[in-house]
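Single chain ahead, by itself, as structure tokens, in the form predicted on its own.
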Amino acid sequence: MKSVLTLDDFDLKGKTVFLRVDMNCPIDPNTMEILGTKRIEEAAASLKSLQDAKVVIASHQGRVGNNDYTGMSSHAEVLQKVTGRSIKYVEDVMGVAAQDEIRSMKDGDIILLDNLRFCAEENYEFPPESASKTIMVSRLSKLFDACVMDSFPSAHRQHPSIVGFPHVLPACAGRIVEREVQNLDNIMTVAKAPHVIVLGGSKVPDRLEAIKMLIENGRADHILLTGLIGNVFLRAQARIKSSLGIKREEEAVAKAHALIGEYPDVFATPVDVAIDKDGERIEMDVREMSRGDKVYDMGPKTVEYYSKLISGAGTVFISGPAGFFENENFSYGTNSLLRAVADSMATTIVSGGHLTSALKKLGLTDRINHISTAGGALVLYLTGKRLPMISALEDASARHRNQGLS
């Protein structure tokens, strides 16, 4: 990472450091328990290099209105177990309580702020200069000597915590960002065709934006669609007739329809699916679906179809679960595709916190070339797009490379 400073470039002993990580984890909607801790475990990597600093950790969890939108107290407990160090949880983000706690820190102390998205500003995106002028960055930045950006899964966002702090503070990449970029750059130099992209998950706008760029940049010879994005394409093909209940659905369906028309030989959609009927998994051909049926997973014929395409690939990239995999009744598609990827002779990349957790549960982690908890950020990185967080770090590096910290 020649254009970006890392922790090796700074002596942060005794300094107060803002450490932006991404501990956004899958949450059980009923119990609100954390289902997968991989991202929290990753957050510990930079802490080892900051053991003599005063570290203020910040992350978000979920989105406003979603079931996984909650505070960070459980994250603090898990992080404490992972690191074996005391983590003080502060039920505040930028108010008096948070500021007082930061000012009273001693060398080696670690505090975790509450969910950044409890601040309204963090739910919007800004250019770096505007982000640096938000109330959150304005209030907190004066309490820090430097910021360490280690939230690669959020690197494609322009939230204040991602691009605002590096605009006004000495900034460097954390250990996870450093590792991700180096590994991905190495992998992509040897990646070979055919490129098979398996896309699932629920972040439809991000997926639609990335699909066109992946194709245009020669990174997608076959795109196998699953999850909610797969349902959008099925609706575009008039195979799902009822509404999916997502925001700006008609716009998404129209974009999917246009992509199919422009690249008719690239896309593969499910041929059979699983729906929920009174709590039971019912499998059927997509042509048998009735209006109102909710697709929760793919069926065995689709798994067989997709697995053949995966087995013939030179490079496989999979991001996002194939369905409502948190429910055991609908984990079949996700687990089957991960097994197919692990069995492949291709260069393999598994992306996203949900898939990372599932892969670990299946005991397949050692059979994948690169595993990243990043989802949308990694998809966009593979298209060659400059990610806002990386750009912010590059700009900070240009400003501070010869200054160091006193």
The other form holds:
Amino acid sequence: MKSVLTLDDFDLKGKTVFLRVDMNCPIDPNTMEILGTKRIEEAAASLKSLQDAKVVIASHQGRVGNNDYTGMSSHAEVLQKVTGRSIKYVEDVMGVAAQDEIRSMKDGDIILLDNLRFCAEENYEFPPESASKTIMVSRLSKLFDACVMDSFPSAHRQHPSIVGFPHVLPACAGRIVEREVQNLDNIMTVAKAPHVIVLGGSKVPDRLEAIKMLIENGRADHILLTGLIGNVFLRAQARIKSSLGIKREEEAVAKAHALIGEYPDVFATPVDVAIDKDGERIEMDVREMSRGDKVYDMGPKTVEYYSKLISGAGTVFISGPAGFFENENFSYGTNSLLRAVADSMATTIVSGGHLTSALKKLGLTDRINHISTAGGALVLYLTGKRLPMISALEDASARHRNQGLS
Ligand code: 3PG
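Pass me the form predicted together with ligand 3PG as well; I've looked at the form predicted on its own already.
Zooming out: every chain and molecule, the one shown earlier first.
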């Protein structure tokens, strides 16, 4: 990572450091329990390199109004368990309580602030200069000597905590960002065609934006659609006739329709699906579906069709589950596609927290070239787009070097 400074370029002993991580985890909507802790476990690597600093950790969790939007107390407990270090949870982000806690820290202390998205500003995107003028960044940056950016899964967001702090503070990449960028750069220099992208998951607007860029930049010869984004394309092909019940659905369907028209040979959509009928898995051809049927997984014909394309690939990138995989009745598609990816001779990248956990459960982790808990950020990285967090770190690094500091 020549263009970006890392923790090895700084001596942060005794300094007060802002550590931006991404502990945004899947949450059980009924119990609000954390379902997968991989992203919290990953935060431990940078903490190890910051042993004698005063470390103020911050992350977001969920989106305002969604089922996974909650505070960070359980995250603090998990982090304490995985690091074996004492983590003080502060139920505040930038108010007097948080500021007083930060001022009274001693070397080696670690605190975890509350969900950054409790601050309205963190729910909007800004250019770095404006982000640095938000109340969050202007109040808190006065208390820090440096910031360590380690939230690779949210590196595609221009939120104040991601692009604002590095604009005004000495900044470097944390261990996750360092590892991700190094591995991905190495992989992308040897990546061969055909490029097969297997795309699922639920963040439909992000996926639609990325699809166009992936195709235009020669990163997607085949896009195999699954999950909610697959259902949007099935609706655009008039195979699903009823609403999917998602936000701005008609706009998404129109975009999918335009993409199919523009690139007719790129997309593959499920030919058979599994729906839920009174708690049971019922498989059917997409042409047999009735209005109102809810698609929860793909069927065996689609698995066979997609697996053939995967086995002929030079590079395979898979992101997002193929359906409602948390329920065993509907995990078949996700598990089968992961097996096909692991069996292929291609260079393989598996992306996102859900697939990372599923891969671990299947015991296939060692058979993949690069595994990342990042989802949307990784998809955008592969399009060749400069991620806002990486740009902010590059600018901070150039500033640092111009001042003759390294
Ligand atoms: C993710 O899970 O992709 C990141 O944490 C970013 O979350 P967001 O899409 O809600 O910004």
